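Taking the form predicted on its own, here's one chain by itself in structure tokens.
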Amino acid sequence: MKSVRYDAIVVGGGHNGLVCANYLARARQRVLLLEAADQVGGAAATESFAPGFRVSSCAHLVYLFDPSISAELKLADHGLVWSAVDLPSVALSQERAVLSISSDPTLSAGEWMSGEHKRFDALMARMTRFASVLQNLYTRVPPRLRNRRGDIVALVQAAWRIRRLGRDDMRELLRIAGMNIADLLDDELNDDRLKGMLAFDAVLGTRLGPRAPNTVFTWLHRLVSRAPAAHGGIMHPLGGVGALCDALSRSAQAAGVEIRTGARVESIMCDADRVTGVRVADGEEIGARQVISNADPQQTLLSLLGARELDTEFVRRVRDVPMAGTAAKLHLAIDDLPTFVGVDPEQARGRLVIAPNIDYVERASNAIKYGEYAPQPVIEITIPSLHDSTLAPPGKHVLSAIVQYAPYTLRAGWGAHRDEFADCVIAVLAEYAPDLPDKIVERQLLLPVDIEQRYGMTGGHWHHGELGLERFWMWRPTPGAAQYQMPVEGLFLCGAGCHPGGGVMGLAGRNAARAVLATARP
């Protein structure tokens, strides 16, 4: 098959991908976007698991996407709508009643202890104000060390803004970023429920517990969802997920985006320590000035390109990233809408958090740091057909969760203890829901080596590698690759294994078009 010269190919048809792709083509390139699977999405993908029910592959909700990339590419004309917005997100408890929590003070709910909302309030308003500082480093392309005027003005930009934020919070952000999110949730709040809930948004998706340092970071990158400039609430788009990366696809190709599905890369062809293009695994190769890459680091690097192409340093810096994911996931086909104690209907349409304390939450992060899963998880629960009836027949519901920690490689092996898991994990959803059990049609379990195996993951780690403050903006995937071009002329990466990170946010993909157009030849 004869070659086509783009200016420009997208491999992977991810959400990044897709608005990167995007961007690109708006700026008069040519630019085509291969995705292996039959659909774009990749892990945002919205997928039937069973006749008649369909759910949100792995990411289940959307808090971080920045809303002027909704705006840019005017994703509300193609298809964008959203089925809840501001979901409150609800702590379950066995022992009191739930507590319920919403940036609408009309869906907040529960017993509060004395004194405590005061508390909980005044911290989220300290803890945004930090992550409206990562909200404005997480738009631009990072700068490096060295001496070049451009990257010594963003450098000294940064600095300005956390000096803006007044001596005391300065002060006080430099202080905790590094700490533990148990310590610093202690320091501030009584409430088990609360902290034991915060605490698990400070871990999901990472290999730490909340007794590790960098938790209080990874929890201010969740917050930036809440920074003034962000769409605020978690949102559900109608559809699922997917929904969102099909609008995303439509603008692209209305942008002049080619997208082909069912077309895997193979390899990254280089030539001379320039990209020359790819080839796709019915040999046909394609020619492109640049190859702009929305797999993971390792992927990219390691596999599709190769490390023959790379420098003996760079390539041991990119294969120490820490790959190896803990967040499983579970869809449950249920025929009618189980009971969660002391969950009202309103609050069963947000998001469900199994995480009583931070004990609760450390001891099942203890079972990771030896090959094993926690018996007793910690769990996000949605039920998306609440609020979108798309998803299910008449009458009958999806049920998905995030369930953490469930390593990637099981010291006793996953053949046989996959069923096993499953069974726990529905043990610990029915101490707070009785009557779940019964109501199961089907299930689908995905562990991180099924995520890898499916979307092409490496480790089946949601972010593409650990998030933290050693991962983080100049530094992330690793130094010498922090601005999303790689060391081999012509090639970039713009997925969530690079700046800023993982989360339906679509800012690594913009970011990496900026990228890519600051250093395309006329």
Second form
Amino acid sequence: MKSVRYDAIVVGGGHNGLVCANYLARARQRVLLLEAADQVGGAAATESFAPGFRVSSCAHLVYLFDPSISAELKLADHGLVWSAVDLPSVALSQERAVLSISSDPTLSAGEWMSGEHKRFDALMARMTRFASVLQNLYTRVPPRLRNRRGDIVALVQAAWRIRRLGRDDMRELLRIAGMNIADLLDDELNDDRLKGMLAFDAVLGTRLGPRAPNTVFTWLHRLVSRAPAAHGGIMHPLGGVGALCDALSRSAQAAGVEIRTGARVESIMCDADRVTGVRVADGEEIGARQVISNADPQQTLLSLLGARELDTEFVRRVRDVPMAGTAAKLHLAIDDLPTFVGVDPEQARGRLVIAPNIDYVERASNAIKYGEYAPQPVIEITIPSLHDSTLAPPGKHVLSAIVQYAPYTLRAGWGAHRDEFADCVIAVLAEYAPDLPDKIVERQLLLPVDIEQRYGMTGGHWHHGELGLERFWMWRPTPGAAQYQMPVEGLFLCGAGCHPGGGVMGLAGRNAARAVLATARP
Amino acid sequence: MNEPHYLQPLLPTPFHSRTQAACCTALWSGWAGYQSARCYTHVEFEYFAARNQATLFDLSPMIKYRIAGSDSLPYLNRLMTRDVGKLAVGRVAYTVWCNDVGKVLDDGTLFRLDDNEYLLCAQDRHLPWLQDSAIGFDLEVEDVSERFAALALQGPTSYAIVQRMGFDDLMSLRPFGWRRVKYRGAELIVSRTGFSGDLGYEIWSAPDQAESLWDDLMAAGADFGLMPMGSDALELLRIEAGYLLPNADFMPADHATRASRGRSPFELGLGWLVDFNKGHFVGRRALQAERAGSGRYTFVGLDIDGNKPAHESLIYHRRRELIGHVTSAMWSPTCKRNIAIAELQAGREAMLDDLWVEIYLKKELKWEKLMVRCRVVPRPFFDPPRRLATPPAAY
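Okay, that's the form predicted on its own, but what's the structure of the form predicted together with its partner chain?
Following is the full complex, with the preceding chain placed first.
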């Protein structure tokens, strides 16, 4: 056996891997981080897609990144600058004027129906209180259902936080937690534009439509950004989302983490039910007491470690994690700013959402059930070059769009339909910005299958597996493995496949580091 | 086959024309969807034939899986608790396998047919478990139950009968070994295995040879007292032999709706089938934790005063404190002892010198309750030297 050189090896340099490695190094562990690509960041990267044009490859805005992690890791000192904070969300509409909302209600614009603003504010205030309960759970390692003191205390604390909402709020939270977003929005609001955009927020990054149960929960997950302990707004780092990872990388290196890029881990080695290290693509074996994987659960457990080291029922549960992504990314290099009808320059800096009503979102989601793409997709558009000049040559712009729903496996096969789908998306964009098609210099479409191939995420799923009540907290990624520690001693997960899940948060990384350090204590 | 299962008749086995003709009692039961004789003439005739002559038992309904491919051995070592690497080609092993929490799913016999080919015989169906356990391995698991017609030829004269059949080369066949033998231009597999705890063989043939095989065996066995035997007599044999029966002595973990009803190999007295030094296997972590702590139950053999079988009896310490129950019981005509297999709570070693069973007895429609002294004794209750003798004696 090789001599153990490192206390911990982190497999994969996504934002969670970087955060985890950093906290471990701060606890005086000797940490090596191995990243397969030539730069860290994983899917949270900024990459060039046309000469002079760069774009955030997957997530293109930051909602959920935990501010306490930013502070603890001193990301500002390591070069993190936000090019925009509190970006507005703009509901595009062909029939009526656009509607714009912001985390600062006074900035909300557009023509509101009578009383609608008040109803909206009341709804958001209540949902924010609920999201605060979630936010608190998100910052902790989930308990296990066994009769140990720490677990019981954690369960009682979670129950107490819900109870402390007060009788009315608690009753309402329990009533709506498993509900679908369409019914909730229909109960509370009237404006189709608003309801369409909020329904979109709830289903973004999932395979669900707004009438599917669980979508109130997925909305709450997103609303954690509004909890008092969170940042509060929609933000964009200067240099794209990859710049956040660059800052994380510098901070990690300053803390003593050794980072190797271009080092693809081929397998996680173990002996006598204990991790011994990893083998990288060139055959080199690197020893470590602990291996913490930023890769998704299926990739880590079934490919890198291998089912042979695991028990059958556990393998079944890992295999059954829904991993097929539904969100595609369209990147356009444009030589001039397009005009979105009814959108003022201030609004154009924000996120422009094409989801004009709930039915539209529902119809788009139908396709995915049958292995088809949505011919009228829902789209979230950003033009980050409006506030970040590093992304496009002067006077030119980058348009980045998240497009849903695009199945991982198209029933007819993606081959010939790839361009057809991109054309479809651009045609929908043109309905809202008629001058856009003529300004396109270059386009890039990343389907879930591309995202899988580029970033090693199984199924190209941004969240490393579906989110939902049945896949959260003690149940993420699977029951019995939700505490970051895997059955083989010394093996941990730290990616979005674990609690609290997807979105560029960093909390899975920090929680995982805590779980690792808790086992290291004598 | 679109009828609901309760409207589907039990299937005939390949020996049905013969078993049907031999069955005087019309006592049949269902076994894995097949019609299986409980008793051909009288359970005591059949029992004594098995202990003093020889019997033929149709075990075709046994579920059989073929496991073949380059990863067969690592697969089986990950599936089973024992070290399958020690099983040579030509040998058979008794084995159990567990779920993730270390509770037994079933037991069975594993034949190593070739370097990378095995046959697993079990009471119950397990294909989904066996296939899902194959994730990450290069091999095939196939249900081959219908490709075999199988007979158990058991009893002291069984070796004389296979000699009379002209099956050469069985003289040197040791217990838990198998050989291929020529039979009417084809090949049979004969293994020195069985559920009777006595000298005996199991014969595995193609279904289309089943009827002639039955006829030839019955003819060859005519001078040796051979008679067909049903499952009622087999039940007596296996208790004397001390073998456990799933669904009688323990609940297979995947059948139990109460999570606490599953039993680990240690709790079943099968700790000798668990090998922690062979690498990972399903349930290993749970079993290691159990070994470090303690199991909840222990299996014992009991010798009970009197001659009234202690069927399903409760077991008390000093007639008062309930510490276990009988899972299988009989009056053993061969041992002349009242025997039982029982599950006791673990950690009660100090109480074993003062054990009592509560026997409910119906005497001509009137119930009586007996409280009878019992003692823990080693299993098997019946273990004649001829079971292991190689070459076997031709009685």
